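Listed next as structure tokens is one chain, alone, in the form predicted alone.
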Amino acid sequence: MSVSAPLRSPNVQPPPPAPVLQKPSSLLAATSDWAVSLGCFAPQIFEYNGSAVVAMVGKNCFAIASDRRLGVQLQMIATDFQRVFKVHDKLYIGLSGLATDAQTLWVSHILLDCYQRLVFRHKLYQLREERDMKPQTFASLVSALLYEKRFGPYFCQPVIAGLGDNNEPFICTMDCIGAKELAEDFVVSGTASESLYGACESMYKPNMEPEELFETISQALQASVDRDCLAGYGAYVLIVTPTEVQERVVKGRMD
């Protein structure tokens, strides 16, 4: 018994076979491209515009430097731009980053944001409890704002320095979205960081009295945003003991 082979029309002719899609190299390389000129990346945006600040501590003293320039990228807008701000007599945050976040996070009076979230919680723990706040106690007040934007977060990197219980200094650091960092002798952040971990492990000691704090730190930022074409121009210098605020701009090169 023979078995017959089945019906087919002869007009109809078997699908060919998918082909298989690749992108091109160069459409890969145009698209990436692309992304990185939008700042479509993170670290692309906290470099936009360069920063350095440092926070370092003394005897019973803390200094808080931060460099002067504002850029866009490589193009020059500003050599006089602030980075630190006063919370109290003793208690200091430095805003590095995206400079307009940053002027959001601290100095708009326009937005009811984090600025005036910072300073109306500041305000009414001074009424409530008839005292500043704590340098600790406000580095969680810091990181709690910050945490609540992490799904569409302020890129910026708060410093925040301070004299706690019996003159005790106080320092942190944090993420964009609030991961704090503790420290017993230096926190550093901005686009300068690797050069700044570098010369504050080269040049830090303990129990540094003011004006060999101020020396320290003042070394360590100019040594560093030398070796950062996205920050510079001089630098702006706080000394914070129990007695006085020692406020200095240090002159450093403007090319």
Contents of the next structure:
Amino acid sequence: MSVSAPLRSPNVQPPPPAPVLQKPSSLLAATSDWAVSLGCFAPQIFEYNGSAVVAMVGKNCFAIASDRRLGVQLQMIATDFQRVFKVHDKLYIGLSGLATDAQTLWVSHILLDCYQRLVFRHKLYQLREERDMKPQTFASLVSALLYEKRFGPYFCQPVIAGLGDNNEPFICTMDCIGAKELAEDFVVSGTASESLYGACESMYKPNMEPEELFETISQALQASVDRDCLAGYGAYVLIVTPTEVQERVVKGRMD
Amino acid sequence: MARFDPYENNGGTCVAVAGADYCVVAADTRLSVGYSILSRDHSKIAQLGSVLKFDVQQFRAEKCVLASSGFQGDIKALQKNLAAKELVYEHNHNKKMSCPAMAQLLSNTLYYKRFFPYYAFNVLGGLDSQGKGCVFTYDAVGSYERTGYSAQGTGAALMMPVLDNQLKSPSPLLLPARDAVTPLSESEAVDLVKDVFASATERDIYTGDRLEIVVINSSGTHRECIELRKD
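Having seen the form predicted alone, could you give me the form predicted in complex with its partner chain?
Below: every chain and molecule of the assembly, starting with the one above.
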């Protein structure tokens, strides 16, 4: 079998494009070209690795859960992938979307980079303020950080869940450029988001105790990822109450 | 430049659930194009064989109900086509078509237009020749499968995980073949269908207004309507 194009090493620049005549509407043309290229790239990038993240509010507690699959399109790469990260004991962020890419260097570690920048900013805040960040503040920080890259975004859609003052649960999601969406029941993101909306809308009820919340979020996530080829392989579920944090690994259909 | 575009999506969701001796077929009654609602009271459910209703008394026991979402223009044409073919069948064989036979006919009708398809996503529900509930689910070009339950249309992605969770039918690959019908009673199945529609209506803009439920059992077909969100 022959390779039709020579393999290109990552630091070799492609040849410069041939000069073209500038048309009067070149700015408009360039803008629409950019919009078209981003428009057809973005959905593919979000679905490149596959993911499902969901957070639910209970009575003085919340749960955040994610699937464990890391894939490259339809191929499975890892089956124990963590998408939910701890910011501090009562604040977590789940990042759905593009995770990491072993082959293509230019998008590598975008999700992790996004997370590390968030940890860095939170540590600076801790040093200056000598306290942990409130979930609302952290959500604004994430939003600002994402909007900084308005025209070359991080291809991930965060879910933020935390306990604020008086252990008031807070959950929120945003798009890849930081438009916040606050909710008082549940938030979802990832390739399985449509299924998750349906499942959560049917299964959620207000003021659940931690154990019932765990059962509900696990059933909703598991039912949803079983209808999504790109997400699945069990789930990580975190139940956060004012006094303790439980992390559980749920086994579902392992295929 | 204007281009001929013969297809439209009018939205809506269809669900069918098969039980041991009944079948529930349901669909919402909203008809939309884009962000507009054209009708809040448009039925997506067709009782196949209803053309013969006035004709012969013995043909009254309809055993087949078709619910379709997609392009309502194509759906109307498809229903008309099916009704004509069914009439010919009834005259040729002097009996009413069984539900599995209708399922095969629908598949053939859809595949006949393989390269200019009917933009219709169908769920066919009814009772088979043993009186057991059956659900057939289709794609637009006639690929079909007999299942225990199914959802089609704009709200299908929201409903399917919930139906899986509540009804979980055995794998169709198992040998010997297991019964796909759901263990629920008729009233439980109707309640489940109402629940999933109420939930999908919350998040799907194309589903809403009214829910039309048709229950087929040995005593015939019964139609029931409930209200859904109108926003």
